[in-house]
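Next up is one chain by itself, shown in structure tokens, the form predicted on its own.
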Amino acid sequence: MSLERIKIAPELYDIMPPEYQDLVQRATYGKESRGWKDIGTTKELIEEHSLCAGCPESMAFRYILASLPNPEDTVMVGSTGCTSLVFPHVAVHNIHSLFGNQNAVASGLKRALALRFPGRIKDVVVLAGDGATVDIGLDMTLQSWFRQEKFTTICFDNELYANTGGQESGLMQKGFVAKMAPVGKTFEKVRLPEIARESGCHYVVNCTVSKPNLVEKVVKNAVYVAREIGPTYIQFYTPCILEIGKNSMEGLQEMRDAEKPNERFAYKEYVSDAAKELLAEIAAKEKERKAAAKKQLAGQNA
């Protein structure tokens, strides 16, 4: 989806829904400096969703969409789960894969886009839950990393199967008891960020979505690195407040508690040498761009 594709023919403008008119007029497509601060001030790429009130995934979705550096040329691949209920509301191209094969679909898609649009940036971002990523889809997740496929994988870690009643997942905490896991988890949480690093990912982050500026930074870094170098992986803690017995307003505090020092979602980041070099170049160019914009603004006000 691009600015050119979403334009409305003048003859049809007055009969188009006001939401679509607003999207064309005020969306952040093409805005080089787009980010989470655009939420609430310009047209969002997601406005409504069918997730539960207070769901951390809804926060994460908004921050991620606001942080995509190139949404008009981005395709998202989502697996069955709570997130698949949101994708129909998203103004970014997306594909709904089968449960667990999202990285296989993304691999073919990324290669096809490279052939179909040579010389044009086309980003692919996978978004799936912990069951699709580490349990049923682990083989296809790992194989895409082994092959050095150039796309970003984002896992919404609920630490259980939130969409189907609260079954145990590989990312559930040891000893946790859920509605559909009454005995409690008998083994430790799978260390997927470490596995991602050992499997060839060039940028790996483990954190919560309590801080929108941090989400923006890691999403942009992951997309940039995947675009130029190879696979990247982000694991966001997005607790299902219903399944862990919290009230709708307690999701944010739950994430803050989980990100304290020595807790399981304390911020962890791995960056390969090649990725460090690339991100340093991008940071330097961004600094030059801001300096030039500031100079231009000062000249206009003089």
Given for the second form:
Amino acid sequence: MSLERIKIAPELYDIMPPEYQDLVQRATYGKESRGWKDIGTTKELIEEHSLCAGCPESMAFRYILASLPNPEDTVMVGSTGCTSLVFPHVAVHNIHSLFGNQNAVASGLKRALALRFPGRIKDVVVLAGDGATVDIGLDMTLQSWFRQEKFTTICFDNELYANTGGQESGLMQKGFVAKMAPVGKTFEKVRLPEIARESGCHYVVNCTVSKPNLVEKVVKNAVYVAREIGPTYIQFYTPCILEIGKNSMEGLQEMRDAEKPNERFAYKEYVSDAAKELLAEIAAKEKERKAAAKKQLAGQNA
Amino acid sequence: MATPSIIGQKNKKGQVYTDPWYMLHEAPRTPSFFTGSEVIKEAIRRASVDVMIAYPITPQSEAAALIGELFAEGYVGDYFRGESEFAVMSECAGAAFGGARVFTTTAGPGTMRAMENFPMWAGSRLPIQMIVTCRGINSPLSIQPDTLEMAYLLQTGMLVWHAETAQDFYDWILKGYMVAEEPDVHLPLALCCDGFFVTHTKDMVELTPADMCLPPYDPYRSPVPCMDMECPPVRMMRDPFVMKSNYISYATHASWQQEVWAAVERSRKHTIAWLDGLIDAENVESDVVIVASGTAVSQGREAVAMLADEGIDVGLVKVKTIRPWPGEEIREATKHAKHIVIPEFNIIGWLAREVKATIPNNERVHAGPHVAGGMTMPPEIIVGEIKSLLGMKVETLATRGS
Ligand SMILES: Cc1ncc(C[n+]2csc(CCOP(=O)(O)OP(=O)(O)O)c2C)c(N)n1
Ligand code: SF4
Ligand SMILES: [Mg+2]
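Since we've got the form predicted on its own here, give me the form predicted together with the partner chain too.
What follows is the entire complex, opening with the chain shown before.
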């Protein structure tokens, strides 16, 4: 169905940009088992990006877009920041409007889509920086959770304002010396995952994007729970290698260091009872699907 | 491909989707005695609004709560109280991006709090309708009528209309959607009125039948894609313009701004048809012409009648839309005038500035009288200003009783 929607009229085929022809031929819209392993083998939903070479945000973007369970019915909402340099390259509808208002936009959007497409899946996923999520947009982040708005909020936590040149943010570590924190940040990193849990999020994960399979799992879970139950929140460490003085190939190691036990991005999750039940159901179905596929494959080979 | 018309079908409340022109120009009307807030409710009952987002601020709180009642009754698709006007306007944007017909109301400090959203709405081509029940924005805190906030809305790229009466309000809410949603317009509308004077007073209003409503909004008539993944998503550009300091980037931003303002201009022809002109002009052959918008028009009309009793002939121009700006019409209507008097409910006189920038020989413009901070504008002060312009003796408070 989804590929139907993006198909090109034969008369216009040859004048369409090659990447669009490619999208129609090889994108993974509608493929139930889509995931990070498709990266590099099928048409991806993100083209080249304009981030710094080696920026972990670029990996995070690829993993997330490869993991969305229904990209053909997903609308993303971004905010101003380094992420806003990537969204124009992304082949799902996405909205940039202002800095910090992403959860408010998503609230209105989700309600409009729910109203216009009753009985159909229309996922909404917010993806914004830590400054957008925690500082300038905090009231809208929290209020959307209080209201139990049914969408996923993903924060790219690089612990500073990258796009404006490395200023202090609420998610920056205490003591870090940055622009606008000339003697070091004087207060602790804001504990948004805990706040998210207390604010009514049904699925909360805090981790890095060092492992694509983990990113795939949490993104899918977060979208499924948001679709059926209520707000979900993922905080990914996507270090700004530029502002912390790392080289292009050092991002991965930085994340691995930050996710060690007792470090600030050691894997942490909170799942409400309702979400646990739903995820167990989904896992059981997935298992069945895989077993059936295996059986079929065995039958074909026999 | 012909799409079957929705006209004649019923919504879930049993209202018939009616041809808007018929509904607003030909259908029978029932006189009703209502407050301005109730009139807003009655217009929205018939407007097939999908999403309304509310936030309390005097003097629009009552209207915003009444729309909540409509939602509870099933006339509005979704409704909730947002957390601040900034958030509300972004929530409205989200709903409009998602293809909904959207309605909201605000006033004074709320308008100012939300301001960052308005150029964004216009640039995103979201035909949201926002009622602005103007009130003071000065410090110390004021809740009284004052139209200063409208001056800030004029440069946002929104359509800005200024209703005089509850009847204007009723008709223009419905007509406003028709103009704002035209594919060659597709812009947000700030439908302004003077708070309290219009919202909290009762007036006789001619209502269209309650079982008729506007056809629903069709988001696929938008000149920009609706964000619902129902049409093909392609990456929009190779280089996000925000980061590029080059000519193509500047030219893109500049041409889009030009396009937004061109859309404001294109709204002119639709607005002229629906509102029967951007201005109403009466007796403009006179030497003195009052040009006003909002309730200043009503006060001007009183002044005209008082002066007529004394044998002094004065014309009156009611300015209905500030954006689009009826420059041509005002030039024409004031061409005989030796004195152009512009009474306003704000301290800066933004309407006078607009008129001065439009007409030849603008020393003819007399910017005033001005009242502000909630003061009323008795027609006597307009009469007084006109008489003193004409070199006549005017009784002032100081000379009274002496
Ligand atoms: C209202 C407003 N205030 C400030 C800015 C400037 N600004 C743009 S991006 C940004 C920082 C973004 O930081 P974050 O959300 O952490 O994203 P990052 O760039 O780090 O990915 C700021 C302050 C703006 N665009 N709008
Ligand atoms: S500034 Fe930092 S966060 Fe932004 S693209 Fe460069 S490395 Fe990534
Ligand atoms: Mg950041």
